[in-house]
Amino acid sequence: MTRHFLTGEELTSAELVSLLDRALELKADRSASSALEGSSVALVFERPSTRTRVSFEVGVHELGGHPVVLRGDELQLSRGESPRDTALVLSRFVAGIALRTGPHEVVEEVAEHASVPVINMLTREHHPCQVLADLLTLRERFGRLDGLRLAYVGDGNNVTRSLMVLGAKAGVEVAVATPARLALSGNSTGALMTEDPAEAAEGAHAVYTDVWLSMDDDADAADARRELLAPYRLDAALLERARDDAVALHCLPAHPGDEIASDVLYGPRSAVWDQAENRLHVQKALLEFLIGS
């Protein structure tokens, strides 16, 4: 049965250990797998990028793979051909289609109609890949993951939504601290909400934090939103509540100081460099499960 990664909720928490296992080998020696060799896979990208694009198109590569990268122009889709039309035709050419998108109904729709897997690079709901790196990187930090503390100070979005998802899978508690207006609806996770981020980051092992405007925000509320969540800032004094060992982490692009300090994203504490490089090693154990397999 063809398998598909479209928020995390696809893995069991045993296999998302195994895929971070694996992607630590992978780290460990870049060239011991050619899992995708004569294999090509389609990288849409219907919202600009640079470490989604860099990551997976190098991934493909070094798994022996030929990467397809297609920007939104330059497919039909762009002229009002369906997702499922798209879906139907690259799946006879490509052993795998990764799609970064605006909404979440699209690599949706796709993966009900591609009979290749589907891989969500992105889209307004949810960031899989991104927390995939996230936790290889806090077990790279601490040497594993049950029991860990994260922190999530912020904007309510989709990697904030992503975290809770497999971070529970994981073990990993996560403490989401966002505005009421901010905050995102239901939690099936055991998630710690609150509007309070020095009671999110009270003993952390980990405190995170996003841009305060995304792609699709609206710029002329930019000044609104940096009034609202200035008290959500990730700063040395915000960094302080949590543990002595605790390490900052963004995923990047980050604005420094509006939702990081330039001192943390910069500084000693920050593993915000090592979870940009862990998504090109957690995306090709992830691409070597559910294609070279």
The other form holds:
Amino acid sequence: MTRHFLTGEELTSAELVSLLDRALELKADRSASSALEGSSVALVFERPSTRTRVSFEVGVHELGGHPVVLRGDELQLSRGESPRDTALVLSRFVAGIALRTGPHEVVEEVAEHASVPVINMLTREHHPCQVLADLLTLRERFGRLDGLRLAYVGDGNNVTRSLMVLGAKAGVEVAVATPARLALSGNSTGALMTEDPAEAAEGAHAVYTDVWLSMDDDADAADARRELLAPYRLDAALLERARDDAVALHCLPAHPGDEIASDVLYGPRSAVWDQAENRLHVQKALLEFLIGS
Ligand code: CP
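Now the other one: the form predicted in complex with ligand CP, given that the block above is the form predicted on its own.
Expanding to the full complex; the earlier chain stays at the top.
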């Protein structure tokens, strides 16, 4: 059966642990696997990207495969060809399809009609590849995931949702602090939801934040959001509420002075650059798991 990775719900807890174990092996030896030898993987970007683009392209190459990088405006998708037809056609050429787009329904439609694995490289609702890298970073720092407490502060967005989904699978206690107006609707993961950033950060092993204005948000609302979210800035005072060995996380790109203080982003408790690097290793493990076998 073709397996996809759209939200993280597709993995069992045991598979998630195995994936992170394998990512650590691939990090220790970047040339350890040639699982994609002779295969091509389509990487479709309908939204801008730095980390996802480079880590997937390098990752497919390091696994011995050929990355076919496609920008949305180069594809007939941009002229109205359906995600269904795009999936049917790409499946005739490549061994896997990874897609960054806006509406989550697009990756769902591609997955429904593709005969090869489909990976979500970000939608408005989910960013599960990012959270695999975040979990790998925590695992490296603390040697385990089960029982850790992760606080997320700021805008309730796709990263927040994926942290809740995959955090629960990994046994991580997730606490989310957002203004009521920006809170996610629905919470079936058992995450703590609060409006108080200090409550979320209390005793946490990691405090995580993300941009205050995501790619598909209304740019005209930037000033109002900045005012609403100012109490949620990840700064030294908020990090003090967490454990002494707590790390600061951010999926990037960052806006120092807005959602994260510059001295935290570039300071000794920042694990942000490890998070970025870990995209490569964990996505290689994911590609191997979905396509290589
Ligand atoms: N974190 C992340 O997805 O980065 P990019 O938008 O640069 O890919």
